[in-house]
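Shown next as structure tokens: one chain only, the form predicted alone.
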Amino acid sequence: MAGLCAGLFLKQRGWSVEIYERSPDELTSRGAGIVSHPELLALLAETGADTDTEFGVPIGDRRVVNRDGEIVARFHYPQIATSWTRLLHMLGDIFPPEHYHLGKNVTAVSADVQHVRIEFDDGTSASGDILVGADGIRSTIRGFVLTDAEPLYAGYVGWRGLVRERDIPRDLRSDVFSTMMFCLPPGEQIICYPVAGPGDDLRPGHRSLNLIWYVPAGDRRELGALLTDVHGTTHSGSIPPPLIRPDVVTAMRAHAEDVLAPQFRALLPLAPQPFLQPIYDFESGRMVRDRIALIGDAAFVARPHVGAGVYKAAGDAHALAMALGEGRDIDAGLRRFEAERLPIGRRIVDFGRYLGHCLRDDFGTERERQAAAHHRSPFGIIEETARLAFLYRTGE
């Protein structure tokens, strides 16, 4: 998402730009729900892409049910809730297919003062006045940049699954798909809301219910544990979806009984194959270095309860290009892009520590105390949604 951002603002500005995807195939489905502010949607139409036309699922407000599934808290916040994959695809389609190259793993880069060159493990090679590193959160390229420096876990992990509308009973489709709903058991954090059906579709009937569940796993122990798949394997960072133990989901699934909101409860087991996320901080030094530039979740991960990834990653791609302009002076447009981004990229990161302190039970001051009481309360989740806003608009 961010290597194509930065290449549609850089294409408008007249730069020669090749974006190599590490993935041998079409990425589809890697992630499930985002959730749009006007922000996002103003720095997507400056891309091109046609944000106006089926963009995704309108929802009207927010809500906190408590365990008996009573709404307890309501904020009116209407939003537009679309898939990773409808974006994906929106802005992969005004880009030149000719110009994305996919199953190029960089396995080695060379930088000076005027240019970059970089191999691939299939034996080919390229280079060009810049290289924006746009790989994520186990970026490669954050590598020749920063050294030792790796994505921080932050003590629990998300539960994702996308159900189905139409299997979803009637007498719930209504509700979970008008809104974004919050259910708060002790220590935990759940959270639903409407998105893109199979194949972008956005047809009543035809689109799914985006689920993640945030659960405490403690420590490394812990993670590693739920990290082990059906062979023993203890996987680093994530798990893909069909290694996970059944008896880690059935142990998860009984958990959800015990502590869930009956739509909760309904909606889970309609998730036919769960994922499992840990959640990681990230936060960078420096995000130039040379002729390479870090975006995106290569330079700055986020928390998801900011939802700002693909803001953040938009809004930095938009920053490289307006600094660099048409490349008349390239290293003092690298510099003006770090001391634009770098103090929003640990903004961003900070608020998604502070939103996630209500998942911990270990506090080093008492601002996080305070937090965490805070966010267990209905109306203190629900109400960030304002500051969300606030902090996006003004950078505060």
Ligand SMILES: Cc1cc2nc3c(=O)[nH]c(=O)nc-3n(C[C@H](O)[C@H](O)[C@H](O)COP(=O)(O)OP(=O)(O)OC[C@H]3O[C@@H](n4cnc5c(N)ncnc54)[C@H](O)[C@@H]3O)c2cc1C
Given for the second form:
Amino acid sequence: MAGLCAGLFLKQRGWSVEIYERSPDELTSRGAGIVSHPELLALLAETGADTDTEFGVPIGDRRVVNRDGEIVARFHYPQIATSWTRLLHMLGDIFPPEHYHLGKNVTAVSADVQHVRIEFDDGTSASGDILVGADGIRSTIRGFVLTDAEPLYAGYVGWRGLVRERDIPRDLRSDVFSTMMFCLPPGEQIICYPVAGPGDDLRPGHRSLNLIWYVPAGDRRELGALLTDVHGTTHSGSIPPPLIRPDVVTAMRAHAEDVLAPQFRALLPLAPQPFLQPIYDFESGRMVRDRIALIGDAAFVARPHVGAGVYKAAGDAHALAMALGEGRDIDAGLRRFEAERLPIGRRIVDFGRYLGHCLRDDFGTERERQAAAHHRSPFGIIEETARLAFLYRTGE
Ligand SMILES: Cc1cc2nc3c(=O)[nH]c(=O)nc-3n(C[C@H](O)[C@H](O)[C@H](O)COP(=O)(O)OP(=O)(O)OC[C@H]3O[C@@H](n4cnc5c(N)ncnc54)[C@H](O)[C@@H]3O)c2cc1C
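Target state, the form predicted together with the ligand; input state, the form predicted alone:
And the full complex, kicking off with our chain again.
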């Protein structure tokens, strides 16, 4: 996301851009759902992407249901929910394919004050005036800008799943396809909202429902147990969904029966391949070194509650291109970019942490304890929606 946005914004200013992507195949379905807001749409439109054609599924409000399924809080908040793949295609469709190189895994970087050279694991290399590190949460390029910087585990995981619309009982469909629905079991949080279906399909009947259930998994040992696969191998970071042990999925489903509202109890078993997302924070002390700039998740990773990963990626890319302009003074441009985006990245990560306190029991400060209590109440969590809108508008 960040790489394509940066490529498009820089090309508009006359730069020649090459994008190198590690994956040998076209990327698909990373991150099931994206909730958009006017600020994100405005940035996407500025890349040149076609935002006029139907973009996602409109939702009208946010609702909280209790353990019995009754609506206990409601907030009018129109948004458009779509899939990560739908967004990726919108950007990928307008970037020249001859400058987008798949199967290019960057393994080494060397930079001096005026040039950058990267090496790939296939033995080839490339060089240029600047390198934009848009290589995500486990960034390789970050290691050449910062030392000893690793994402921090937040103490809980998100169980995620996608349900095909046609599999959802009719009496539930109209409700869950017009809203973002929450349920707040003690110390947990589950959310669902509609997204584009397979093949970016937005036709009623062909869409999907995105489920995210945040559950504490207190320490590294507990996380390690969840990330230990069917062969006994413990993964670091995340686990490929087909390798999640059946007993882990069975325990998750049994727990659902104990604590969730009937709507979610009906929906969860319909997700054929649930997957686990351990939640991390990452905050950079710097975004620029020599001629290397970090953007998107390579620079800052905010918890998903903020729904700002793609917006931040596009915002970083836009700020970078604006600061560099046509490249008359690259070093001054990189300094301007960093000065503008460092505080914004920190604020977004901080807000994600604040929203996530309700999923922890060990509070470092009174502010954290109060935040947790607030977000465990239906009106508290709904009220934060208004603050999210403010964050998108102002970055404050
Ligand atoms: C399950 C899930 C759900 C999410 N839901 C939302 C949401 O609802 N809303 C939202 O705004 N955000 C969401 N996010 C976050 C969002 O996906 C990211 O914030 C966003 O994609 C960041 O974009 P990026 O370009 O910085 O990183 P990425 O999208 O991670 O892209 C990094 C790219 O770099 C490539 N790469 C990595 N290393 C190398 C290398 N060494 N050489 C070459 N290429 C490399 C990777 O293959 C990848 O394609 C979600 C994330 C996940 C995992």
